[in-house]
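Quick heads-up: it's one chain on its own, the form predicted on its own, in structure tokens.
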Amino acid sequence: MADDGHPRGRLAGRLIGLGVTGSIAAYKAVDLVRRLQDQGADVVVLLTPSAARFVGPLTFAAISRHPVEGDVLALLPDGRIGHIVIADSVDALVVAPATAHWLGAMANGLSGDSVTAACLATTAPVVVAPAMDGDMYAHPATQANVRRLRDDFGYALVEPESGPLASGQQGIGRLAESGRIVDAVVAALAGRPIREPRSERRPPTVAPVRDPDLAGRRIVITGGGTREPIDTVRFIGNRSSGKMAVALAEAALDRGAAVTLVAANTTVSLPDGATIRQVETTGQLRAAVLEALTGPGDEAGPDALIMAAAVADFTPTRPSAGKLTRGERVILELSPTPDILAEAARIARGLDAAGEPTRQALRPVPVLVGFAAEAGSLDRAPGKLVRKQVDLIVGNDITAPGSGFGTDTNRVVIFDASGGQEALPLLAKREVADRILDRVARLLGERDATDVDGDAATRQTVGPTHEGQP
């Protein structure tokens, strides 16, 4: 590792696809992933169905930090075809171990698994390391397939080694040592530029396992879209699915928090481990949030409030008590809804509507996180953070590909009270959730370190003053 924190090695910056087929030597592919990473490579793994019976996908996902491609029909969370993304972005594909069955299928273009399909779809160099019984490798059919892959397809073959085999016999058929395979990959890439440097074009990453850094914390999360009644049947709503809030709730639960999810209209299943408060209107959401702020009974309020709900900005002033009929001419008069997050922040910090300290602040003062869904520019997000007096604002452009309502991915910018901002690439919403909770956990640690005597009332203002911001 260099001083700047970036990996250095013969494969620095490279993306390598590792195809694992159903040989007893599949367990050695775990070491091969590590050896490729030691040389600076980013590694994504593809498994044939039989390979997954030897080594589970979870093992490879954990060490590679990429989803494992094991189903040729599977799609990535953003809707892309997994093995095609790999084929189009890897610098090289390595098949190790390669069984006799796979060699025959590949030599004849039979793409019945993700490894073969990726090899057929790529123009990147392919390195093949066979492993099987000695007599099986020596069979004329196997040797004919090896020659075709090497001579006709241009694949680099890393010949198997001699030694004890799984059958108990001695012979040529052992998977080559990882170092030899890595050397073959380096040789295949000599003089070639990095094929796809853009992370968004590469396979997505999976979230690393987080420590239970929110154990003992109480987190309140709002999600979904509110509905404001026009009459007994119709309503004003929005396209929010609640996916971001559910991802936040699941991530917080996995990190040990006790989670209350205040759920408006959603299109996804709600997590079993959370306390669920179902609401429909903005007024009901406000009541649930303000109730949650004070905590049940004599208990303290939440350690964090994360407002991910898409709250309606307007509500019909006079909703009809019955169902409006088609022949009626309807003019809707709309009134603005309350700013729930700003009100919660004032209560938490003991401030009145004018920003003056006129009441007892909550103890402890919760970390407050808001969301700003914008269309186009995120220029207004920092002003919202200051005006609402919150710790973090998560801004996203709902018109950007993969970042709108109902998607499984999101591209956000996290704005903080010090004036800083962190732009994240397009990520699965679960990974976005963990990135937000990383910030929340740090803020809670700083709060606890600052308020050693338990007096959180001193934290009454947030962030710098930005004159003239909206």
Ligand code: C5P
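What you see is a predicted model; the values in this text were computed from it and never measured. Definition used throughout: the rigid core is the maximal C-alpha set that superposes within 1.5 Å between two forms. Residue numbers count along the first chain shown, from 1. First, how it differs from the form predicted in complex with cytidine-5'-monophosphate (C5P).
The rigid-core alignment places the CA of residue 256 less than 2 Å apart between these two forms.
Superposed on the core, the two forms barely differ at residue 441: its CA moves less than 2 Å between these two forms. Once the cores line up, the CA of residue 91 ends up 2 angstroms or more apart between these two forms.
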Contents of the next structure:
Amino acid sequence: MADDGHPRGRLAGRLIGLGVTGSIAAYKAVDLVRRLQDQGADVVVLLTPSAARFVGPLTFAAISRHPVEGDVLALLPDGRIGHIVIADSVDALVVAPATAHWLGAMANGLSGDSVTAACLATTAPVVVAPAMDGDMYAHPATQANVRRLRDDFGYALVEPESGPLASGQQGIGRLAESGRIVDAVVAALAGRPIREPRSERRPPTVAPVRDPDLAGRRIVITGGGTREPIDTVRFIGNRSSGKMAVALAEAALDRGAAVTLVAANTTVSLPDGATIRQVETTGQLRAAVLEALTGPGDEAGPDALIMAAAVADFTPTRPSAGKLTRGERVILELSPTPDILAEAARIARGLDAAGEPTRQALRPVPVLVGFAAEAGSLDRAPGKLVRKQVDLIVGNDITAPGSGFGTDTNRVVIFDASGGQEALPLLAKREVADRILDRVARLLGERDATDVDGDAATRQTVGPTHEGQP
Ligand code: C5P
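So that was the form predicted on its own. Now I'd like the form predicted in complex with cytidine-5'-monophosphate (C5P), please.
Below: every chain and molecule of the assembly, starting with the one above.
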């Protein structure tokens, strides 16, 4: 990496796919990733199932910063086919070490693993560095396969070296030194432009590991979808899975926070480390949030409240005590539910329903985050931020591909109280969660900085904090 943060080197800006197959030399592929990165390359690793028995995917994911492509049948979180994304975006594919078995599979086009599949699917140059026992390499079958890859497919072969082998024998079969393989990749790319500079067309990246920057913080998160009873068996509900809230809870726990998760009808398993409050209706969710905000006794309230739950806006006015029977004509009257987030914001700042100071503000004043799930335009989201008097609104278009209920990914825009908008690309919900928590951590830092003598929390009770909003 050069001083200006931009990679320099003979592979600067290149994306290299490194296919690792099941030889004892697989451990040398870890060094090869580093040597390719030293030359400025971004490296994504593909593993065959037997290679994964020699070196685990975690090692390669950690050093490459990309999820490892190990299962030819698995899809990426955003629904794309991983080995095809790699095949279509890499500048070159390198197979190192290449086993006798893999050479045979490749020579015959048998795409049973992601390395072979990517090689079949790519138009990029392929560099192959075999490694195996000397007699295996010398066998006419192996030599025929090597010739086919080199002469018929046009692959660049980096011949194995002579020396002591894992079998205990001496012979030709040791994986070529990393430097020779890097040289072969550079030579294969000579004169070619960078194939796919757009990051959204390249394989996804692994989220960077965050510091425990929320240690000592208490965070209340709501998630899932509320159910409003029509009678004793039926309800009005919504399609929220709770995935976004669980991602937020897991991310906050990993960053050291104590987390209370108010879970309304979720379809995913809830994190072990969080205090769970199971609720069903909007009324129960409201009670749980208000209790978590003010808490029993003199305990300080939470540092942040993140309302990711899909809360009903209407509830049947008079739910039936029994089960409504077939044949009756039913007209349901719905009443609006209280806006829990707006109420929480008023309580936090010690305001009454008219916005007048009425009691002590909470100490600390929690950072308040709401969600705005919209179908189509996010134009209404900034208005919600002002109306509800919250610090951040996370807007997402639930009709956009890969976004919304039940998906593993989300594309959101974070609106803040000073009118700023941060549009994030399509990301895994866990990464969205971390980006939201980055903002929460920053706001908490700012709050602490202005609260040195304990005055800031009180100061915030006397007026709206969102002047300047449209
Ligand atoms: O106004 P809208 O329902 O779009 O606002 C969404 C945000 O407000 C979400 O954060 C949701 O959890 C919260 N909400 C609430 N009480 C309601 C409805 C929504 O706190 N009755």
